[in-house]
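As a starting point, one isolated chain is supplied in structure tokens, in the form predicted on its own.
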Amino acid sequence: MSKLLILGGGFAGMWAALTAAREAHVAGKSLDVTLVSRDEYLTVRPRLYEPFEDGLRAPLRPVLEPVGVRFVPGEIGNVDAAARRVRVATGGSETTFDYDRLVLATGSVQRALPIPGAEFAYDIDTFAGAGRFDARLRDVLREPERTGALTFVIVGAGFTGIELATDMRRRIRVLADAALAGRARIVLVERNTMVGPDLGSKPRPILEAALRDVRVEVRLGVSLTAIDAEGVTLGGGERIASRTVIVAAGLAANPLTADLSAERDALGRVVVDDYLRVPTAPGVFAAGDSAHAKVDEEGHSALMSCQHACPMGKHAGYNASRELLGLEPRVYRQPMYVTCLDLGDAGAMLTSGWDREVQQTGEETKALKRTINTQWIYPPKGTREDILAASDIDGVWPPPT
């Protein structure tokens, strides 16, 4: 029987997974389907700017194992393509893998800040990195009078930074009162001159006026030098006192791209063709994170982002198991693109094309990314039929209501 392995539980590796399954059932074929995570949950990534909850991800063996998909936790050593051979280390020994053909759905990775003190910052990157920002959010609520407590400095203005920003009053209500919630100072810094500067310029007076709305300070065209246990240094000699540094800039490529023998982007994305293969790895595939991929004819390329890495890893998913069944692959491309931004109690904002152009804002934007969050990108339920049916690469997830 054929094997295809899939690497990692994110957005693009479980859609890979469910459509290989789907491709052999509909085809009345038999095609051996493992994916390998170091977690056996999805973590929601999108939404881990929100208050931490265990909601904040969905396990993976309840919709895998109905579709006959074998689930491997383990720590992914490295990929042999020559060999065709992956080694994972899982339940306290070393095992290796052979492939026929292999999906490299690793995701991204946080950088730490290349400054002295970067130990001393938080993230909201990983489900243990939002548990632990957590934590420290309750902790410093509980000593609100200690210098800094109550100063939370958010790195990067991109879009996690934003929504962390503008949603940290309502946390903290959550969490203690609205007397303290008011008296928070939330600070904003980017290195770049704007705010969401890659969001281009359409979108930005919405956004400037949400970060003022909501009190948020914004430092424009300046980094971070240092950071220490009772705050931050920027550039120019400035210090702010500050019990509790987010950063929300950096992501990056797995590490594991690099042992492909293959081009990578700037961000260590592994550059695919039109099918999503890896050209110089023969059998190979990529996607989500892990591959720079073309999504029109425009020249734009598919962001680090769930919106591209659902119908990435659907992509890769139906080419590499179509073909070990012998059939047609097909070319990936999703010219459709657009943004919703959640702008905590400043409303959201939802924006359609890379030009950025904004539909609407306000209540009925809010309850859009509400639904976003909490349905449309979290796994499909029900029976065996149910998920086959979800993981149609031409069909429509959820369903409509």
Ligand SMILES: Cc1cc2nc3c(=O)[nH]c(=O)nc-3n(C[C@H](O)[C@H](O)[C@H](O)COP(=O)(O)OP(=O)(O)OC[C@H]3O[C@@H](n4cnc5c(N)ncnc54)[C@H](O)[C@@H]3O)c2cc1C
The other form holds:
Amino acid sequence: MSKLLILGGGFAGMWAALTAAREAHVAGKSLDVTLVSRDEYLTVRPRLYEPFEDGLRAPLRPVLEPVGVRFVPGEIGNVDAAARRVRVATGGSETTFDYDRLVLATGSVQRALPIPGAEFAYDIDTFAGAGRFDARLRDVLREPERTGALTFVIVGAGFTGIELATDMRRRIRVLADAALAGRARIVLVERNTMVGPDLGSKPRPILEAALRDVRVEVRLGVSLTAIDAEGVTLGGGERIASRTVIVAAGLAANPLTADLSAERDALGRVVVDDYLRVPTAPGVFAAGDSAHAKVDEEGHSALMSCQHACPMGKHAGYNASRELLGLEPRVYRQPMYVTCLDLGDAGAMLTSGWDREVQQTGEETKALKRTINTQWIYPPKGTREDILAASDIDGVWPPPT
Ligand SMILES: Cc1cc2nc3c(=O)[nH]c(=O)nc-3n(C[C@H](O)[C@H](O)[C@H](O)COP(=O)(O)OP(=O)(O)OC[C@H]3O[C@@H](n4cnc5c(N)ncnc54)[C@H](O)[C@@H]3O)c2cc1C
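Rather than the form predicted on its own that you just supplied, could I have the structure of the form predicted together with this ligand?
To see the whole picture, the full complex is given below, headed by that same chain.
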């Protein structure tokens, strides 16, 4: 039986596995589909700025096993594309997996800041990281009178930094009380001279107003030069006493991308062709945050986002499985692009198109963001038939209600 191996159980990897299982089912043929990932959960990374709870991740086995995908928990050590072999550490031993087709979907990682004391910083990049930050927040709120306890320095005014900064006061209110939330100092540091540097000019007035509304102190055009247990030093020598520094900038493709002798972009993502194949590695596809793929004919490429990772995963699983089944693959294109950003107590913002025309703000948008974050990006549920139906490359998940 032909073997399809999928590396990474995030959005791209899960959808690659499900779509491949569906294509084999529809073709009435057998395919050995195996997904290897660090743990048994899909971490819903877009929610990691929210108050920490177990529901920020979803178990993978209940969605993979009913459709016949084998799940293997393990740490992927290396990909040998020439030998079509992957080395995985599983429960204290090492296993090798051979494949006929491979989908690399190991996502992205946050790089540590290249400054002294980077190890003092927290992040919300992974479930474990978000858990550590939550524990820290609870600790400092227990001793609010200690110097720097109520000052939170957030590094990076991109999507993640803005969502975290605008939600911080609400989180403190929930964990402690309104008085401490009111006293907190939230500092958002951005080395560029504008907030949302990658978001373009159209949404900026809304972002700036939201940050003002929830009293986030924005420091633009400045970088951190050092972090220690008591605070941060900014370029120019200014010191901010803070016991909690959170880095929300500096994503790069997973280092496993370097195992493929392939072209990579500035973020380390493997450059793939129209079918999400890695041109220099026969049998290998890449999807999600690990892949640089063309989305339209206007020169845009996929961003590190769920919005792109899910359809890319579906296409990679579809194409890899159909190659093995002797069926036609399909070009990946995704011309439509929207952004839905949570702005904490200041509401939310929806933009459409690559120039990010603002479509909507306020309560309605907040409700939409909630639906996206708690329903649309979660794995499909239900019976084997429901999961297979949700895995149709032309289907819509979740079905409109
Ligand atoms: C705080 C935050 C907020 C975000 N907000 C949004 C948003 O609002 N909208 C949006 O569209 N996107 C958002 N994103 C981005 C989005 O989460 C990513 O683009 C998406 O998760 C990428 O999916 P992926 O499947 O490529 O990778 P991931 O979801 O990162 O999955 C990769 C998987 O591979 C596994 N893995 C990696 N290396 C190994 C290894 N060596 N061995 C075994 N397993 C391994 C990981 O454990 C993980 O399960 C946000 C991200 C963060 C961190």
